[in-house]
Amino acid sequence: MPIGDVLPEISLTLGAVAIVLFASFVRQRQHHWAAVLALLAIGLGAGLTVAQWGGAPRLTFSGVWALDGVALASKLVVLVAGALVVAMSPEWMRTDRRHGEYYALVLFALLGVIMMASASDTMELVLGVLLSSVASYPLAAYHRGWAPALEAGMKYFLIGALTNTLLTIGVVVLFGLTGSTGYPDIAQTLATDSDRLALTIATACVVLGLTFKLAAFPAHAWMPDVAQGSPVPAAAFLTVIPKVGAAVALARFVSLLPPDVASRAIVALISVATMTLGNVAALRQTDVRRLLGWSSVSQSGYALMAIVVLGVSDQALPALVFFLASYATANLAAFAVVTHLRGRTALDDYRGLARHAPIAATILIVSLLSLVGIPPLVGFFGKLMLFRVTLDGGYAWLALVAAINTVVSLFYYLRIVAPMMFGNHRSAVHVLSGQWARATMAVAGVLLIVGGLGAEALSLFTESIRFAL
């Protein structure tokens, strides 16, 4: 059990502790330096993760921790996304008395998401979900004096309490069936003999539990409220990063199940309901942040397509990881623009933005087109891989539903783009934030374009990733 296997996670933990101590002993006007400490911890974690790349896929720490291509790739996505969230935060949080502690919560939440993606044991999975949830609840309601933030935080907490309970019930039932919490032992026992009714109940509970972190149906209702009411950097975090860990965790769990269990049917139905509900609800929104929240719900439905064909298509895992990375980049770029505009998100406030702030408008347009899947942006290649593996897996009907939903999504994204390009200028967008948010917006925009141009090389980089189990 070499300690080097979890050095990236140790760097995040030590970074969070250092930030808490730092924020306790310095004046509030110096709390922005906590963002630098957080970026250093994340950078160190990313470097240590890259150093682990290339080793043979394996399970470590008595089989509860996976060190394989999927875990490492998702860890890199989470860390890069976390760095972007931290970088867009200092100006937004400057006036908050708890500015410094915010970054410690972000690091702990990142750690929980990484634990979800790397867990090879059901108890480790529960621990990751709970750590991510406990650190995320205060992020959602960090502005305690604003009613929408409190409402968002309360809804997030209540739905999380219910779904985390269901997850734990599913894990307990699964332990009763197999006598083990380790994934290899569970897979071996389920392959020989088990009570199929009890296994179906356990599967449903675990899947429903993970839909909370995915913001997928039926545990999706918190997402639009959090996207609209939370601090914009926290909303960017919560709409993107937990989704990565939950999707990989769900993929690991589904891969354990025997073929005769209705897991594919369950996940396929959730996928259709999620993408359809998210897109239809987004059509009616007049607030950009709330629209992006419903968009995030729909994107979870697309991600579930890869999990449906897991084990049928050998490229399902690479497609899932690549799509998650492309979605994270596009959504964070959009929220970086919203942060840059100091949270102005009413559709009317975006009229004429292309003339007043052409760079911000361009990055927002590029991010929205990437979310739709327009070439040559990185989002196009992410969705292309999803559609390809879904068709290869024999789920043409699911690919057709996803294609229809993609066309529908184009309409509500254009509701943002058209006023920016052709509407009359509104003075509400005069107040722009400082250098941190501006730099984050630029970096995210560049990643969108570079990721699209280098999509073929990135797909080759991910096509060989596999589970250690």
Second form
Amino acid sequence: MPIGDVLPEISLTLGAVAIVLFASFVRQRQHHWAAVLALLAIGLGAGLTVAQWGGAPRLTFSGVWALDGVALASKLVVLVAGALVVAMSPEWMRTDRRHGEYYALVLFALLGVIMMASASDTMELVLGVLLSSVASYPLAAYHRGWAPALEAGMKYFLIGALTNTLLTIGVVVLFGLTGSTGYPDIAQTLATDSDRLALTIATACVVLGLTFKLAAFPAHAWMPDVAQGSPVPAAAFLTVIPKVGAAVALARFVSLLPPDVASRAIVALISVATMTLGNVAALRQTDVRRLLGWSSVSQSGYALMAIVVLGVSDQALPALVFFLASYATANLAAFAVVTHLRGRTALDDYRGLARHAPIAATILIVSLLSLVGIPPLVGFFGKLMLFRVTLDGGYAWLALVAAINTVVSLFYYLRIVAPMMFGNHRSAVHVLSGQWARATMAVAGVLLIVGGLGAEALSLFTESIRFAL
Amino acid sequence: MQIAFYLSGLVAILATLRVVTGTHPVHALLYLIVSLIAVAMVFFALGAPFAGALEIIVYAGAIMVLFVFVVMMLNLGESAVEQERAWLQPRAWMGPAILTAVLLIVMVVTLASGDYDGSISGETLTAKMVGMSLFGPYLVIVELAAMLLLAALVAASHLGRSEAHDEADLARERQRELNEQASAVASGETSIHTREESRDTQEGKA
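The structure above corresponds to the form predicted alone; please give the structure of the form predicted together with its partner chain next.
Okay, now the whole complex, with that chain kicking things off.
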């Protein structure tokens, strides 16, 4: 049994179990130590992941677990993002009566997302999606006495239940077609011959099931509500981390399909619909958190572009992972600022922020510009790689739509920036007391700029990653 | 084995019929248990003893006992019997009956026209083989499914707990802290300095 191949996952599991036990026996006032435990588990997991880096791509545990560059790179992105989320949480969660379990749920959700990214078996994909969903529903509704959080959690749950069912149906149909759940066997059977209609139905079901975790059209409706109503650290988690796992899982699944299935067309349509819808809906928002939620929907659309050209352009996977990493950093930085500002959400409350809280305002502006893709920030390189592979793959029209959408998105990001810079604010700015959120905000801001400056070096690491299949 | 298959199939059908037509809830439930055990026997006859055992353990054993307890706790009396009898009017069961009859016709025609010769074959799938595949190729998935259950448990315990319960817990915790401080003061171990600190924290809480 190759235990060494799943050491990062074991470290997350042990961390989560330790936190559950810790939170059951320790007084509420000491619960914030669970954050330290969670950070330790995540740090250990990240270290063990780095130790796995560099080996040849392979499948392990009888072929259900992929250990390749894509899985490892996305695992690192997920773990770093998870560490940032944990680090911005303690002060926000302090007032909750039972906040120890919050960190355990975060670790469980991270484990589920990592499973999605590493799954080389449809059953494992389903379990990964379920684990990350089940651990995320309570995160969205963590302040269960507060109606908006409950509403967000309920929406998230209902859409999740529906799409998880679709995913399972797709997997079952696929099993009926191929007689196996492992990706290598499925690819082999599909390549020879199978019922194309049934395969298209199965593909559509699996793709729809994964759009829920991606927050892509048509299962995107939960995203703005979660961004607005959930606790801000949980919203930061849910807008970023499941996306990474789902995008990689979708790419891995699509790469199995024979070329004559219309999977490219399906994904391209979803991509266009997602980015356009997200941007159009964000245009008129006067609520910053909701706006960030819609912007996060449109960013999923961009990420799907890389999946469309998968197999046509050889740099599609590095572009996908790099874009996801840059998006995660920028979005987490933005949400860290919102956490630091005690989750203020109305656009009017941001008026004159640059004068009263210059550091927070700077980091928010930098993260928004990175989301648009302004050089030299890391978001620019992510988008640049995406556009390049899309053009390489012969999808010029898709790149054009994405470019138009990017220009449109500049408008609503600047709608937040303008009042922050030039507006006048009447009273003092209330921020969370304590250093955790402030430090996370600073770290994320630094990551944005350093990542932009070191983008060339980073892309050297990722340019050769590919699937183990 | 064919005799066993057809006999237990017949028992399953008859028992299920009695579930539908029975007017007393507890009697209907007992027939349902018989029906499930008969279906389990069908599995045994088809060469799937593991599925049969699961059927008995999970359905006849666990779920049905739960049903019996729930029905007993609801304490349904004569009125329920009357109501059941009223529900057994033709207009209530005609629709489902017609639809099921269509399915029956489809099955009979398929059996009659196909190349099926009425024999039952198939290799026996034992518990050992199921276990081998669960802890062989699916090991990671089984282990992570355990994590899924644990995460669901934590989620349910967080979302299902009432706020008042939490308040009470917290108040008890604070009270215990105060008592500890008070006893420390009483035992004379603390200096004036720490006593003032403890008073400060009490005032802060108030």
